[in-house]
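Encoded as C-alpha cells, the following chain is the form predicted on its own, with no partner shown.
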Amino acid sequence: MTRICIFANRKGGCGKSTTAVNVAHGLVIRGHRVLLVDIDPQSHTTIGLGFKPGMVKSSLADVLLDRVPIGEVILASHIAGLSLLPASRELGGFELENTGREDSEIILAEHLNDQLVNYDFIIIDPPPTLGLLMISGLIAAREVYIPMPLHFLAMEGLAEMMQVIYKLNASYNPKLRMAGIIPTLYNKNTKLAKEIGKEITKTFGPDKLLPPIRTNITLAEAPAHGQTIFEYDEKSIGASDYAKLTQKIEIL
C-alpha cells in the first residue's frame, strides 16, 4: 500500500521543505518509487530539485483547476525513481479563490488517489500557513511528520498542529495520524533542547521523537545548486542525519 506522508508545521523556517526533499531522495536510495508533491506557492521543494521559476510549463494549480490531467503535470526529476508534482505561485490564487467553496478541500486527495498504483511513497510539502492548501494536504495524507526546532515557541506551533490533526481526523480523514516529531536545527548540547525533547517524549511517547537533524551549513547550500544533501555532500553531517531519519520513517 502506498504511504502518503506530509511534513507540516504552522511555523516557517523549521526545515520542512529541506526535510521533504531529502527524505524523498533517501527513500529512493533505499529502493522506493517516490512522488514529491509541492503544494507551497513559494515552490521551495520544486526549486530544491533544480526546477527554477519559468522552467515548469504546468503545475499543481493546473491540476486543481482541472486544466491538465495530473499525469501530464508530474515531472521526472534528475534522480531516477523520484518524480515531482511541481508548485507555482498560481497556487496562492487557487487558495484565495476557492477557500470556503464546497468540497475544495478534497480535490487534491482525489487526484493523488489516481496515482497510488505508481508509487511506494507520496511525500507532500505544504505551506507553513493554515489555509486551504495545508488542509488539503492533511486530508490527502495518512502520516503527519512535524519538523520543529526544540525551543519554546516551537512547542506552541506543535500544540496548534495537533489540534488541527485531531479536527481533521474527526471530520475528514479518520486515517490521519501524527507519525512523528523531527527535531531540526538541532544542538544536543543546549539545555533547552534536552528539556523539550524530554517533554515531547513524556507527552507523546518515545517512539514519536524521531532522529534529529543537526545544524549543518551544507543543508542550506544544497538547494541553491538544485541538489539534495545526498548529491551535494554525501559525507556531511546533514546526509548522515537524513539517512538515519529516512531509515526510521521507512519502518514506521
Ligand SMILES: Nc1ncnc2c1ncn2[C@@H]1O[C@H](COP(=O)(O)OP(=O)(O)O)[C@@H](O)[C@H]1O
The other form holds:
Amino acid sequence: MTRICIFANRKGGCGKSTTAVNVAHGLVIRGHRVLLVDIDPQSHTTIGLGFKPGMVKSSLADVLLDRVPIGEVILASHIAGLSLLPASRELGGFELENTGREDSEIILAEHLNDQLVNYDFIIIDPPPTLGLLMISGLIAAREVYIPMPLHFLAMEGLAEMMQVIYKLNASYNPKLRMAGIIPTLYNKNTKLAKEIGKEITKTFGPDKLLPPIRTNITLAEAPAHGQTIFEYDEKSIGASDYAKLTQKIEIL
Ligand SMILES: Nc1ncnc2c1ncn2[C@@H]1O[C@H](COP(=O)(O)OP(=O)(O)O)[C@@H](O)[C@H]1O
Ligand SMILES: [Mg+2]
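For comparison with the form predicted on its own, provide the form predicted together with the ligand.
What follows is the whole complex; the chain from before opens it.
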C-alpha cells in the first residue's frame, strides 16, 4: 500500500518544503520508491532539487489541466529512486481559474491514484495558503504531518489545521488523519518550546509529537546547491535530525 503524506501548515516559512525534500530522500535511502509532488507555485521543492524553471518542460499544472499525461510530467531526479512531479508558476493560474468549479479539488487525487503502483511513498509539498491547491493536496493524502516552530500562537495554528482536517473527514476524505506534529526551527532550550511540546502531548497524545528538527544553517544552504541535506552535509545536525524523523515516519 502506497502511503500518501502531506506536510501542511497554513503558514509559510515553517519548514514544509525543507521537510518534504529531506524526508523524501531519507525514505529513498531506506530503500523506498518515492514520488515528491510539488504543488506550490513558488516551486521551492522543484528548484531545491536542482531543476531550474527553464529545465521543466511541463509541470503539475499541465496534468491538472489535462494537457499532458502525468507519466510524461514526472521527472527522474538526480537521486536514484526519487521522482518529482514538478511545480511551476502556472499552478497559481490554475488555482485562480478553477476555485469554486465543481470537483476541481479532486483532480489531483484522481491523477495520483494512477501512480500508486509505482511508489511506496508519495510526499506532497503544498503552498502555505488554504486555497484550492492545498485542499487538493489534503484530499489526495492520507497522512497529514504538521511542521511548525513551537512559538507563540503555535497552538492556534494547529487548531486551525485540525478544523480543516475534520471538515475534509466529513466530506471528501474520511481517511485523512493527522499523523504527527514536527517541531521545526527547534531550540530545546527555550521555555516556550518545552511548554508547547507538553501541551501538544497532552492534547494529541505523546505519539503525535515527532522528533524535532533543530535550527541548522546547512538545511538552508543545501537547496541553493540543488541538494538534499544527505548530499550536502551528511554529518550535519540537520542530516541527523531528518534521519531520525524519517525513521519514525517509516514505522508509523
Ligand atoms: N531547521 C532549519 N534550520 C535552518 N533553516 C531552516 C530550517 N528549516 C527550514 N529552514 C529555512 O527556512 C526557510 C523556510 O523553510 P521552508 O522549508 O521553505 O518553509 P515552507 O515550505 O514552510 O515555506 C528556508 O529558507 C529554509 O531553508
Ligand atoms: Mg514551501
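Numbering follows the first chain given and starts at 1. Residues that one form lacks are left out of the comparison. Here the rigid core means the biggest group of C-alpha atoms that line up within 1.5 Å when the two forms are laid on top of each other. If you're wondering where the values come from, they're calculated on a predicted model, not measured in any experiment.
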Core fitted, what stretches of 3+ consecutive residues have C-alphas moving by 2 Å or more between these two forms? 153-155
